[in-house]
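Have a look below at one chain only, the form predicted on its own, in structure tokens format.
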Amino acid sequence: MARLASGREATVLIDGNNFYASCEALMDPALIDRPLVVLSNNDGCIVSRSAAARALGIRMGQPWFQVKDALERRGVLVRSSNYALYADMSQRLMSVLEEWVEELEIYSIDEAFGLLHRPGPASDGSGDLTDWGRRLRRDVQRRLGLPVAVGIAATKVQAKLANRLAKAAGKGMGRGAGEGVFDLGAVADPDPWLEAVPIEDVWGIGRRLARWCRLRGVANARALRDLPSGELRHRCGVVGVRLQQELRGIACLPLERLPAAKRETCVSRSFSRPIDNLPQLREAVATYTCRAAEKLRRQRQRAGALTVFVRSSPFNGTSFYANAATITLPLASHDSAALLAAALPLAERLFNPHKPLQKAGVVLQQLQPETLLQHHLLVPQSPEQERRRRALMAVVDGLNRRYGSGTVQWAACGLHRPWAMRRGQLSRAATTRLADLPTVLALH
């Protein structure tokens, strides 16, 4: 998209509405406008709700087993988390958003900050970006079928508030709220809008800080903005002052154009049922290690150390067991074979036949760029060996991206995994797996 005329900078926050539930409805039109919830790992808790489910009063984080019968009687539909689908739709969403803003910071799987310039001064109303936001929403809906909300303001914290106001339909916040787009920087008087946002809903305000504010009569975003800076600095330090300055329209949190390099990469899961034998634990650790290695290669990093951890159920009382083991690699690597050779012996050290395990994980540490490799005198590796291994990993990753995760995998990961994450209501990953593409029968 063409750069807007020079003027005041505006920060935009684009947020997918009920993202997981919206992705599920996109793949199955029968779910549109129906009450739908998406569950967490092992079908544990509710982590996403459609608008219709929200209207029924269903709360985030509710354990599914506690409300299953009641929601079934009310006709609420259920889906297990389909991470392959959500990640792919997130990438598509961010690709579209890059066309609409001058700079983009991907903040989470369904949120991104953008930077652009207002086309004119605020006094004549030409700087209002509401129409721009509406066009963006229509374009995302047309190309991806996903609903988004757009908040526009002078700073990141204000953009977060504006995004919340854009979703605030039916909450008595006045004209302009709840329409999917809200430009806080274009309103004549922002104070009433800031008063409408409770202190608990201000970005960066946690539970304890919200309680501290309430005890001092600071109940909303406007009151926090007008709180004496010295008092806030004494309680929160420079972080609190930056938050207050952002509320005042002074940008203190610049867009992160390039994400910071990761210091650790972790893959962990709870098992669908406790593991009480070593072969299954080895399969789980191998599976998580290979997944972590894929992430590492995508991040263009190598790991210099690896940690494996295990634990039993925390509800076992006195029989609770948790342990971890770490190994330093002689040669930093992102090769699945090298990482498996390091991780599997650790799994054997951690296994306790008298302690059924509920969870395990692998943490890759001492990460460094893949372009830097400090060789080891006692572990020779020629440039040709390195090139061949890197080419092999690229082929494996390419096949798994094209035909679906697990198309090519290591034998140590096993074929039948009774411990694998429970996802009884899993939908198709039709955007990333050829086998999941819907079949259309044409009648002559």
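Residue numbers count along the first chain shown, from 1. All figures in this text were calculated on a predicted structure; none of them were measured in a lab. By rigid core we mean the largest C-alpha set that fits within 1.5 Å across both forms. What changes on going to the form predicted together with the partner chain:
Remark: with the core as the superposition reference, the CA shift of residue 404 between these two forms reaches 2 Å or more. Core-superposed comparison between these two forms: the Cα of residue 413 travels 2 Å or more.
Once the rigid core is overlaid between these two forms, residue 280 counts among the residues whose Cα shifts by 2 Å or more.
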The other form holds:
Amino acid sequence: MARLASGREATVLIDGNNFYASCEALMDPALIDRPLVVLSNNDGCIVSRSAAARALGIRMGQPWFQVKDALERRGVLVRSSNYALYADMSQRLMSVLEEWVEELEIYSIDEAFGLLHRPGPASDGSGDLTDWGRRLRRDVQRRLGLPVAVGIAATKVQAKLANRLAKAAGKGMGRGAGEGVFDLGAVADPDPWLEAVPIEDVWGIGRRLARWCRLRGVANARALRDLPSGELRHRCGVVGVRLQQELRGIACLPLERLPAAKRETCVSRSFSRPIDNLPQLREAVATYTCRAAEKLRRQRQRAGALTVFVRSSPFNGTSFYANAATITLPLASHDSAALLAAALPLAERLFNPHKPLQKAGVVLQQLQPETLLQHHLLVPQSPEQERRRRALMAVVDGLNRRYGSGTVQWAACGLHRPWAMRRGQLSRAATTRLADLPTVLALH
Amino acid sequence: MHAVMPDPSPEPSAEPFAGLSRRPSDPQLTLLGGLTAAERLRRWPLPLAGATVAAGFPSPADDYVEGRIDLNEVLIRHPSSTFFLRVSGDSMRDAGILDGDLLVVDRAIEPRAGLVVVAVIEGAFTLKHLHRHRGRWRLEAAHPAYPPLELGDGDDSRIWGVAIHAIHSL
Ligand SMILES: [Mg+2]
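For comparison with the form predicted on its own, kindly provide the form predicted together with the partner chain.
Every component of the complex follows; first up is the chain already shown.
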């Protein structure tokens, strides 16, 4: 904590505005300034809205089937979630942000915390980072075409608040607020700002704690900051006190610079409609297994164990069914065929004809570096066999990368996949697949 | 958003600011920020000369090992801001850009007169030469049949990126 004595460290939260919708409009200019919504998995509900769609009063989380007709009548455009595009743009965003801060913690697909030093004390004008934040925003806009909001403060919890204030529309109260950049450390009196943030919107406040606060008359971030610590400790222990300390500007949550090496990898999806027969469940589990194996090979890892899980719809009430089965592999592997041989019997074991399934998933565990090759007396595989399997996998992965996933696949994955998630409005993998590049016209 | 993609946020570690001591910080450098600092810090690829040999005689060729030519290095200056588009049409023929070419576009490059740019016109990516005409930006095709297009004052955002290479397969 001694390092904080100078009061010159600043924590910044950079967060993409309408990230999915913004990515879509970047690669398809017909969407620019148009009302656009992006749907969740299986085209279920609205997960991202362009500014024009927000202006129409469209809310997050609305189920698509409920609002479909009304929105189509109003000319609202719609896209399914295009993970290939968003993941690529996310990586680009994070590498640009790395250049702007001293330390970066990637927090979610479109959010990152950063750490930097103020050029002077925050209390006088010399430490104000608002202009720095504006330059950062302009740089991201120019290089990536994505709008971001920048919140700057002393701690992570404060930076989250500042980011909210940066995004708050039509405030006009102080420098940067509502314009995409807000430096909480540079305002003369932070209290009115903290009062503007309802207790429910403080980062880390659960719904239950928020309700407790409300009952005690603690309605906003300022009131929580000024609540006697003892009461908070009594109610929710060290977690609550830490949160409060952060609100007071004392950093308790360190930046996590490097994500720990991945210990497992999971592929799971909901089905477009419940699966009640084994052949379809086998296809789904095979598809997820192959996808997970591909991820593993890209990470240059092998799995020592594999879990298959299934569940029925949680809205089924009494007949809810969830189950999982794990197998330890005789030899750590990232070979799709070997993992399929392990996964399919598990799918059979978990299948129950009286329990229609809504979701299944495959988790690869005990991941280890590819280079760590252990030999097993019971599973003879010659170096030559091993080499040929690897060459085959490399060819499969190369084709799928180039021509789109699913170009080459194992027969067990099925052809028609009636169970597969609906992504009826999917845009193209415009930044990651050669066959999907957008067209630039040289026609006039 | 979190419901859709797995949230990669790691568990907070017990040690507050454990990560802080790893890198000495220079506030001035930080505040240079953005592209300037980025350009400074950009690591230019180093030649791979001088492979070490643990034992035995060094190969006389060792001094000449350089690593193979990497087209990514040749064609891409700023990986984060580089995008690829496919050209359709022949209006840029006289600039050497043909129908079906693979266009390398770098958004980090400041648009200047004389450069070939991707502009957004009527909701479509369109390829044009950027020119300055009587104090205004003007988009011109490299083909006598097509008239130029003047840009208004607030139209800067219509320039999407600067084209730096057109890859033409024979
Ligand atoms: Mg966001």
